[in-house]
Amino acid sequence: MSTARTTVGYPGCRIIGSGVATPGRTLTNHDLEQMMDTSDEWIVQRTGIRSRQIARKDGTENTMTLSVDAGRRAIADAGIDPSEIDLVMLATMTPEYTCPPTACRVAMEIGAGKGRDEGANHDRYAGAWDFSGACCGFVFALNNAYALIRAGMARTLLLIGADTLSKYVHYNTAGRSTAILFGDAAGAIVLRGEQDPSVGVLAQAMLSDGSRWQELYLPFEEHNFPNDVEPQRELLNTVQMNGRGVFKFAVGTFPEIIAQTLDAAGLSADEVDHFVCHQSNARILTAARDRFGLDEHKLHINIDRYGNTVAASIPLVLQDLRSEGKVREGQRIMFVGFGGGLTWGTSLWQV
């Protein structure tokens, strides 16, 4: 039997733990020079990326294993027992299965919710499901996790962002435009409902424009290609991206959605302590810093070490900030995502 919960909500929500996991293999730009027609200078100039971690192809490293490792570290950082977890949400576009949800196996591996409710005389389990939102997956899932806690559907929730997109790129000159970008990783946070209404989401936004889906997509069947693109079997199971189109979209929507969220919260940019943004391209991030006149320490960039890790990129940035002691109680943090769908969104928190 599962654990039934009353719908007594929590007026506040706090991030009480975080953790990350990356594969053991590092793929540098100099490594890529040996695999395709490219150069370290060319990659750094256009993306800001110098290296990325890539999962082994023997099955020992994948979205599930990285999620388990990151989840365990976040739970340990929170100082709680896995049995206290009510729900596990996994934001990913590269699940190990379409069925079962990868999150269910992650929950089982870490022992989420597992235990015996002696008072009610039945076993306890945690709910778990995958959340597909591409590069916006973590931000969209974060807003949903907050709403579930506010509604009383859970008190303690493990949210993971994990992707292993390296299995969907070609490491040759033909696949150069995507191979240089993506890395594999997982990042997790533990959220807990609180009675303090001052902690949690101050404002948020979740938007999409499905008319531009063909700018970034992953075809598994020939009919998945846009009508104006000739299907090619060798391109199946590989990420297809219009780099210029995605760049133009991000440059336009990124500062706009930040401004809209600040307006909704009645805040100015200098009243936000950290902008934790999806790491797609260093040029986009530095342009946003310049647009809002932000100090370098307010918009952290780590794409140089990890590449674009899709749903994992935002929790990777958060972990950097927390491990360096830069996140303190009472601060405001804006999480910002944009990517395939096309999707873009924010989640502005007081922590």
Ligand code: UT7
Given for the second form:
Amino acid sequence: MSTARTTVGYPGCRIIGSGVATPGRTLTNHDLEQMMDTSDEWIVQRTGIRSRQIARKDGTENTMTLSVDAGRRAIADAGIDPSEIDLVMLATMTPEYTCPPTACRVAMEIGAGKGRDEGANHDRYAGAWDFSGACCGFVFALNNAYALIRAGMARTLLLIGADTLSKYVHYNTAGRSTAILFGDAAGAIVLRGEQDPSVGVLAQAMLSDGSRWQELYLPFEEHNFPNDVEPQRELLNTVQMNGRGVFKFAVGTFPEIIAQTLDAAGLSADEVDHFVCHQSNARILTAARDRFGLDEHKLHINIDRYGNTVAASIPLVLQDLRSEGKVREGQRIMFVGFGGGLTWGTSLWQV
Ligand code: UT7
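Alternate state requested, the form predicted in complex with the ligand (shown: the form predicted alone):
Now the complete complex, all chains and molecules, led by this one.
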């Protein structure tokens, strides 16, 4: 395939591979008890989290390395050659740089799109860029990826959700409500344009309310603090979250956006096989399960092992389902995200 392409669209799109990567260090609730005033009981009861994986701080594990590992696994799972990838999209709020896009280095490491177009006598490359959507990044990027494939701007696309928020968290009592919550990880999928129009997105939503940005933000400079907050140098480069505010927002918005997406597709919750949701707090997820009367196996929770991994959490759930053989052709999957921005969104797939 040549680097430049005409835009002949694909009527359908499939998820043909997936893979994940987590850093080596396990941080349990009991480890956290040694670092701050908290308890395993409090964390499990309030969040459902028991442990999370944390990247080493020596530069050997970061958003880029985890993305490369997850991306390679997804490509191997898809059974394709990296040279077949047209585009690499990396959803992250913790890139290695603001320039270059981390995705470009990931694409290079993986060999995405790399090759020689002998007929046209030029080298081939994959396009690559980062996508900043915080905890909603993966869902928003997924809808964007689908649209690019439908439009024919790519056929095979590697989509990665990766975050290493631990570098922006203080593991002390002052930072305890965020420190216990977040883990580091990457999850990737390979999407491919198909001629079968029955596969792909059935309905989707992408929404934001910037008036509530200060519920969850990461200040790098003193003027990044909200007007009513006294800037504090020691809070720079540290995630600031109004946990209770985000919790209330999520408990309300999450079922609402699911209901709206089902309506748009003309489906009932029973007709969706899997709800693959951002893992921010087990209580938010069980509340949504109760609201729709869903069985445990329909709305999967794995936050106990990983914590809240931001843009990686949704592909981590998908990977669990795929590796357990629970995702089958003909099923419907709804991906649901919410988080900083504030943002919330869905992507309902026929797979
Ligand atoms: O990924 C998308 C964005 N993020 C979210 O969706 C997160 C949503 N929010 C949450 O998950 C929860 O709000 C948290 C887990 C962050 C906090 O749980 P909470 O039940 O909302 O606790 P809280 O912040 O209202 O604090 C209740 C109490 C406070 O003590 P006092 O003031 O009542 O004496 C806190 O100081 O719990 C205390 N607390 C803790 N105690 C032990 C806060 N963090 C901890 C802790 N260990 N780690």
